[in-house]
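One chain comes next, on its own, written as structure tokens: the form predicted on its own.
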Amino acid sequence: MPRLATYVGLVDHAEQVLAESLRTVAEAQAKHPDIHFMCETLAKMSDAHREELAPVVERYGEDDASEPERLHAAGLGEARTGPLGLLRDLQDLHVLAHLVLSSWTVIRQGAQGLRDRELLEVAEASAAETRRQIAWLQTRMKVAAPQALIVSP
């Protein structure tokens, strides 16, 4: 199953990078309790996805994939400041979460083809929570956009 191992590695790493990036934003936005605490909560979701994936990693292995790290290094190695910085950080998290979601979609299809019920359940549950992460990020971007784009600094 070397090809499945590629996506198992990709989603495992992407979830890790998403969790780390969410924590970076949470720390940088400590003065905004809603963002701070929600980013921490969303990071814990990604941590839980990785824990649920662990038995699958043992069974299929995981190939090293660098795509999420590249995005993390370019986008969220360090949080930005100010209203526009917050908006851009939220947008970067949104893009990264979509990478996670699309990876779970691919893994779900592989699990169906393999008739691997455990992997299918992990992929479906993780994808559902990732959609919740995306929904919050999108809502928070909508809230942040007017202040960031219209109000003078």
Second form
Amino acid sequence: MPRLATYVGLVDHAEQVLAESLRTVAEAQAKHPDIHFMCETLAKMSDAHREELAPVVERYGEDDASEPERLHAAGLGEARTGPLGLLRDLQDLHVLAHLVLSSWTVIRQGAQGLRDRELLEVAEASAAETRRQIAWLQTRMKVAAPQALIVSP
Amino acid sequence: MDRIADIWGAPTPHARGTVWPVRVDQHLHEGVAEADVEQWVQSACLLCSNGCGVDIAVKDGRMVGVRGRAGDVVNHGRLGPKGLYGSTPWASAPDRLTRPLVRDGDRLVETDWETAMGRVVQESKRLLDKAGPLTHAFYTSGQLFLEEYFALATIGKAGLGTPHMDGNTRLCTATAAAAMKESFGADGQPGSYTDIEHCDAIFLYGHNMAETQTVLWSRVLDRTRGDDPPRVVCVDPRRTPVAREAERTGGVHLAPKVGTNLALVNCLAREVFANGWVDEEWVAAHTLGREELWETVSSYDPERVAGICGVDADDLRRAARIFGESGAVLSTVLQGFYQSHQATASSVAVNNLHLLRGMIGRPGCGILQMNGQPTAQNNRECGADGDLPGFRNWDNPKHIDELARLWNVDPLTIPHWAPPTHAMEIFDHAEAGSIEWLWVSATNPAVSMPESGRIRRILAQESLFVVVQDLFLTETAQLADVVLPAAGWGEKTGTFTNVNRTVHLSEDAVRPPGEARSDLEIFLMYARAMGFTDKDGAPLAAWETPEEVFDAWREASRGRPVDYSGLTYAMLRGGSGIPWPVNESAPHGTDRLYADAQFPSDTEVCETYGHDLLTGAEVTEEEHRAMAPGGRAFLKGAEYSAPHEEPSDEYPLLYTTGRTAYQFHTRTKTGRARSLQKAAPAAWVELSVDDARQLGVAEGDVVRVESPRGSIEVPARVGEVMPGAVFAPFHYGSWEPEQGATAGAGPGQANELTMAVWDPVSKQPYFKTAACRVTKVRDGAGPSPAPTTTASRPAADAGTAGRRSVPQTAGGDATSSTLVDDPPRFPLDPAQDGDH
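Any chance you could show the form predicted in complex with its partner chain after that form predicted on its own?
Complete assembly follows, chain above in first position.
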């Protein structure tokens, strides 16, 4: 199952990148308490997914992707500034979260094929929460967009 | 009778299922006898959300007192201390604003209306040309009339087309609305005050009703002191009069740590499931989400929750048993939940309990998601806050088309890409410079908003043009570019609606002073000057009288859950207030919603598709449709999470703010009423006996209370707040009688310390979860000014910390109370069903 192990490594890494990027935005947006606190809350969700996944990673072995530079997503690095910067940051997080979600979808398919109940449950529960992360990012972007695009100084 | 000393007045206990007796309370200004009163003018009280029917006494063109309306369904003649003493003196105060003011450098100078409105309009047009309507924002109130909100909503949404409009209702009532939308599909109070007469248990969640709605509390006391009384369960970190009544009636007082409400209510739900108290048949027929709710709450067993909340596990069990085994429970919820951590989720959790037991829609089985302010309800209905008129869903294009037809404008004019901007976000945009024009009406954000120091800096910003419309030169008005003098209650005509949907007409009794004009006139003056038109070029908001606006509103509400279509000014004159819906199927109004267990949850009907209660993420139309709610209510749960700011070594105590029975908001009216101002003249903080002892603080000593955002210096009351918590009343800004207000903070301004954080769903700021530290500044010269008759009473066991003897709060002017033996008929009262 080397390829599934690769994907388990991939989702683990993607969740880590998402959590780090959420924390980067949280830190940069201390002046926007809703974004600050919610990004922290969402980052904790990703942490928890990784914890749930840890026993599976142990079972399959930590087969790090053989071509990490082509499979792994880059994180946010540093947060942008200003209303437009915030909008772009939220969009980047949205893209990252979608990578996480589609990775869980792929893993779920593999887990079904292998009848691996533990992995199946982790994949389904994590994907459900990833959808919550995406829904919040979507909601927040919709609210922020007009002001940022039209009148922000 | 001194109603400062006796807040609730003479008791009139009665048995379960009988009509609440009638007692007419009256107060006239000193030197005015009843025979001197030339005219009594019909109105309703505007000094809390209860909405008591009242008549205004008029003599020589002045308001000189009030009396309760005997036949009103809300109060059966009674009035509370604020209503009695505070309703009228402000109107003839010497510092009323009588002329418009405009800024000239660092001064505000008197001018005429043409000049003042000219500046507002000129700036408005300049900004519209420069960058469009998103530069404009409105911050209004919970104290205007229905007609004024609907006019404002029309101007903002159909005239200018800005999404930036909210009210201070965001601070007081946004969570009530949000919780009902999440559970039932739309706003609208399920219960009625008449549920008090029929219940056998009353649960009050974060609701110190004894002080916030004193007349409603006297209605409760008349049950708890009568035959076959209900048991009271109180959830409150302070030992309030409600908490004491809970103990007296064999109920329970649960005092959870500040910020842990959701864990507590999840535990009650868990017990209802675990003990088989769920009405499974009803739940299956009328709700969605039972299994998911059980999954969420199943781990909240009493032992675990006792640890989270700092309460006794057996007390949790006892409270749950009272809920689970009572035949009829009334639940009420207020700021202890709405202004605290996980506000919407906790308030929804209360709705869940009622849905699980099918206790909704019949006498005694009510939910009252309360409001803080007298007309907050109308702001939610008419859409001058974060809502759209008629409980319409911004995310439903058909609802927007309906509004566009009503106003005869292009649907694209009405901003509906997201919910209207909430208050905290409006100030955020102003701070960032993208909102450059802000019109504040009938509210005082420089004192009442969280982190008030920041709010004042924003209001003072050069980049922000601020219009303030008020009765007085408030702390906020001091920072304005234009100040518009408004007519107040009794000086204008309009309607407003209380917590349990009861609509009252309030007639003008006297002329406003000087050049002051009604808020409605002022808004319409702006609309005319701006030349707003509909898509056929006809003037928009071309109303002349309040009744014309009301009739337009009736059409806007037709067919919606908040249906006023069958209600007229004529029906409201002379009799009692009337609860909506009033339409063809309910021509005389509706005492209680959901008697048929049909909820406004259908995708085409609902006010919102709902939210993730933890994150505030929106549920999409497709997701909502897939659930096929079809008139069923939602059972929605959420996990408890720790509050945003927890005590630390540096800030070891929890800081929480609240109200006292004798003052309202920032004291604009109550501070000008001698009896009330004397009862609670200045700010204080409450410390527990333990904390006071540890800090070396005795009753009346002056302490400094600091949070990461600011500090206050005030005398300490060694009182009955729970150990580890500090309570501060939020009424006190820089305004003092005779001296007026300044543009700075008052020494005891509670919001200097609060945090700008808010609930993810309702966007209501959390005034009750911050950390602070307390240090003693100096010995006190006497006891603190905190009242002794309320939750701020001195601790019984204060020991040396309470060594100063504290005089009892008393000294209110004379009032009268008359029992009416032959009471009028109360329309819709189920206790009178026999002769209906």
